[in-house]
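Coming up is one lone chain in structure tokens, specifically the form predicted alone.
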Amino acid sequence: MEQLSLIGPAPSAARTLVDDASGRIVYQPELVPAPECAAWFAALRDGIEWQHERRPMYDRMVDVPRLTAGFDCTGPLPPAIAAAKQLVEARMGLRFNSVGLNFYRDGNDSVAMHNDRTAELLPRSPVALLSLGETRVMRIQSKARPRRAIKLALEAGSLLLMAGAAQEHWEHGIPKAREPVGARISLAFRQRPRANETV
């Protein structure tokens, strides 16, 4: 997994931020056309049954800031999310089998920094995020000192591929957006381990 990368013909060139014994990080700007963006957007915000979790912090449990949904792959997709996994796939040359979102309804909805928990992936699999929507900031740094910082414009249409060592040592948020903005979704494709797979 170490040397996976994008293949096949894109729209826009890929850019390439991390690649070294830290992982693979790429950026595929314009993976998908604006008006299956739109279509792929208004589908998952109206058709989705959007959770608002709560968690847990410190002494109290408090609103996650934004909705969440999950699907397993291996059973029926609502279309958008098929057509949008079917895109992925061909562009990466590999299947994955599971399927996180999350609506970030306005510019105070965000996530944490965090890494992906690597106990519910395959051992150094890929994670590739999918944005519908408008556009969001992401900062992506590394977890060694001195800290290397990245910040990236996710835009609609655009996909990012996470790879290699990446979870073990890169973290990545959505922060708060200091000026207004409209709603964003992102589709996380994961591969995880099946009950008869061992990690």
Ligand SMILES: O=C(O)CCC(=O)C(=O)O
Contents of the next structure:
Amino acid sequence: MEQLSLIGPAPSAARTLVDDASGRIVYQPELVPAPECAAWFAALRDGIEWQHERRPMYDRMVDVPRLTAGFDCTGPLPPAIAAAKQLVEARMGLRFNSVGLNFYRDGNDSVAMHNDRTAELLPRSPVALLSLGETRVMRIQSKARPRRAIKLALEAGSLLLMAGAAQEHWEHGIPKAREPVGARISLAFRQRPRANETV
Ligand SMILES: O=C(O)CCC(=O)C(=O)O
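Beyond the form predicted alone, can we have the form predicted in complex with this ligand?
Let us now look at the entire complex, which starts with that chain.
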């Protein structure tokens, strides 16, 4: 199923960050042209019913420091998500059945270091993160010590692909920004296991 080559011309060369037994992590800048990035960002920012989740941490409930939303791709999708999914799938030669959205309103919003829960993914299936809006820095680090660490600026229109065993061996997160920064939206495309369905 996994096929990482781009279909059609890519405006900028992909950068392979990791490609070994621990997984494959590839950064593709400029996957989406700037006009689509701007249109999809505005449509999602203004048109999605964003959730402000609260989660237990130790003995109290805390705000999740970003807004979130999620869609099962077997049902109808907002047009901007359907268009983004179509472009990502065509470019990457992959299919996805789920998309999770994160809205980082400013530099105070973040996501802690984590890996995607492998029980909620098809075994060793790829996860593709599409970035819209302002650039934010992602930290990627190996679980094994001594840690290998990568700092990556996720630019608008870029796609970060984490494939193979990457979720087993690597963590990723977006720390709060030190400098003022505007809003960013990410779309995380995934292949979720479902009864009687292949993607
Ligand atoms: O916003 C991003 O690019 C990262 C999102 C993420 O790590 C997640 O949804 O699990």
